[in-house]
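Shown here is one chain on its own, the form predicted alone, set out as structure tokens.
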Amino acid sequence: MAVTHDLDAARAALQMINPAPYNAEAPPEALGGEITPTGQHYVRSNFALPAHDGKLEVGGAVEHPTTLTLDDLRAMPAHERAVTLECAGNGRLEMRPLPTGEPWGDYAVSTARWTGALLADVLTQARPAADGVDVRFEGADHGAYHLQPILPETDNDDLAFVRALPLAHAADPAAEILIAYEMNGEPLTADHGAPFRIIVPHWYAVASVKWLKRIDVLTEPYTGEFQTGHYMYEWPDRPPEPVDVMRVRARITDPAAGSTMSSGTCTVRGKAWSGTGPVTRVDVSLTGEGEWHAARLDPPSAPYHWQDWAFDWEANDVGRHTLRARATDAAGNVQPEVPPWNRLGYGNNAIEVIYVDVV
């Protein structure tokens, strides 16, 4: 009973999408600050909350297989990084025709401070084999999968959540991939992967496996339901591609969509982020097809999280007005006008359009 009560309290501020498995968006106000409070951080789950024995096995094609505990991870050099995590299905509801999958709106994105050991340090201790290709991450969460599986070999009655990264990326200290055990200075909560999870900067959050229980180095590319089945861009006009880094995106956080405001100077504010960032420019448009105006964009204060932007709008004309925000990143990627439609509804980074009424 106490566990249920604690979960209910932890989830009280969120906008529930699905009670089982539990999925919930952050409240709109959670995008206002630099760091999202733990209780307002969105939650993505594929299965029910799992039991965990507190052990992390590291094996496969390695010279030194090992089993680590939370104390073992805490004894290693600790690293703290602020990281924006976005669900790959964020914005799915805005795609047409509506894809299959959880009906996410626009608030499956949050930024927290994560503390943990570097994955690269753990792999260095394990000594991967020279012919290693991928690193496989298995979570303790498993069960009957609520969506139609894509791979014919999938056991839909008892499926575990498993993802993989290329060994070259996983073992690179510069990638700063964490085996995290703290979130915003406190131990991980149940919804966010306690006792430890992977945090993969720049990538959609599907790569950041929660409730981590096993890491294996593989000598063949990994295939699995959550790697090469789901979490693939199934395009209508070209071959499928894996879901990996976050696409460039800007959000308007103030004024609120559909709000009524008094005429006069209004400072439009928002957040912008990109997996191939940093974001180098945000533009705002006040019509459906007119001129774009450069917003003030804060420089990145750290490499892995969103940036603030602002634009002063002289809202002197009474009536309904549209606002659009468009981000560009350092790699030259620019948000598209139309969502990049794919069958499972991933990676929607289309330009946001809201309206406000000026009175």
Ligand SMILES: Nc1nc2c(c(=O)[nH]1)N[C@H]1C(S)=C(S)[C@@H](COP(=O)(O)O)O[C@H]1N2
Second form
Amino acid sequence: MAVTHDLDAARAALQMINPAPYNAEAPPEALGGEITPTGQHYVRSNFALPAHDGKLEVGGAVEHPTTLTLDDLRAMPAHERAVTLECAGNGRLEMRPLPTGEPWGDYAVSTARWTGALLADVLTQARPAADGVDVRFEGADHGAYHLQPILPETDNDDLAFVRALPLAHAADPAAEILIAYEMNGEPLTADHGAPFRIIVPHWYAVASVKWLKRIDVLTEPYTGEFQTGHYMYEWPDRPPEPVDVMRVRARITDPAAGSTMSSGTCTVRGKAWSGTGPVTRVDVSLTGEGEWHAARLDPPSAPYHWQDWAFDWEANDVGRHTLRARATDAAGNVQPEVPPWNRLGYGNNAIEVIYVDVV
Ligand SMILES: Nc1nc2c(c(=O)[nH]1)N[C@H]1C(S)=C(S)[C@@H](COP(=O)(O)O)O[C@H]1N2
Ligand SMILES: [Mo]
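Just the form predicted alone so far, so send over the form predicted together with the ligand.
Then the entire complex follows, led off by the chain already shown.
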């Protein structure tokens, strides 16, 4: 287990929003990069850092229950994927009325290179029962919960972090869900789930269980505080829905919000991503109402990797200017103008508005 002084070094570049459990945003400049350095990747944890005995139990409704170690996982075919992870609570601070929950600004999103075994390979070896429906993932972290639980059966004094995926998705090799043991070419750090974690591409990162301890195949749909209590969209006007794939979103990385610049041509740049991607277009607006202009959009460099876009703006008029960027994805999803309000404040993908002063 890492000592406190190592943790301080690992966390030095982040914007802390809660010391215990430790939650922190990426520094804004990290959004400009292709790959987020590990020390700049946001951290979201619901409990204190756990001890982990190095074992992964695979069981439940399977023919061949097993216990795997890091060496066992490393002996399996390795898969490396760059994956953009975004916290479902990212952007909560812009919702009105302000929901409860961690006060995330807009920097709980990062992209790292993850290496691990395919979850589908591990499940193939375990041979799930024919009537399996869900796969349950349990983290080693547990304890008193710092939020008000939603499910009446939740034991608030000793709760564990547990999530589930449909078996059909978990066992699909094409979904490329990893049991990752490396991040950016190094063993996982304490904050990011050492010794191994799940990485679920395209899903809000709540699905990517850290400090993975158990995998169980279930013959009934899973219910639990982090699945059917929290991490549900509680809409004001329609039935609740589970938080699953990331909603389409573009961000402006350049020029910096609120900055002052000299008049002339300015290349506006940013990132875009979607869980129902790839992103197929980004449009930029230079006024409150009115015209949208198509930006140049790079194709994704890898299937789960945020995309770069750019737009040349003739910033000849001195004064304050508003800039907005709006992404559309391959499924036809477009960002809304207004945050899609839900009681717990998840999935805010509203169009970003910034201003810059041209002098
Ligand atoms: N075991 C465990 N896994 C977890 C969590 C947690 O609290 N415990 N938080 C989840 C949430 S809400 C997010 S956004 C991501 C954050 O991953 P990161 O800290 O590596 O950025 O981890 C997910 N996996
Ligand atoms: Mo999250």
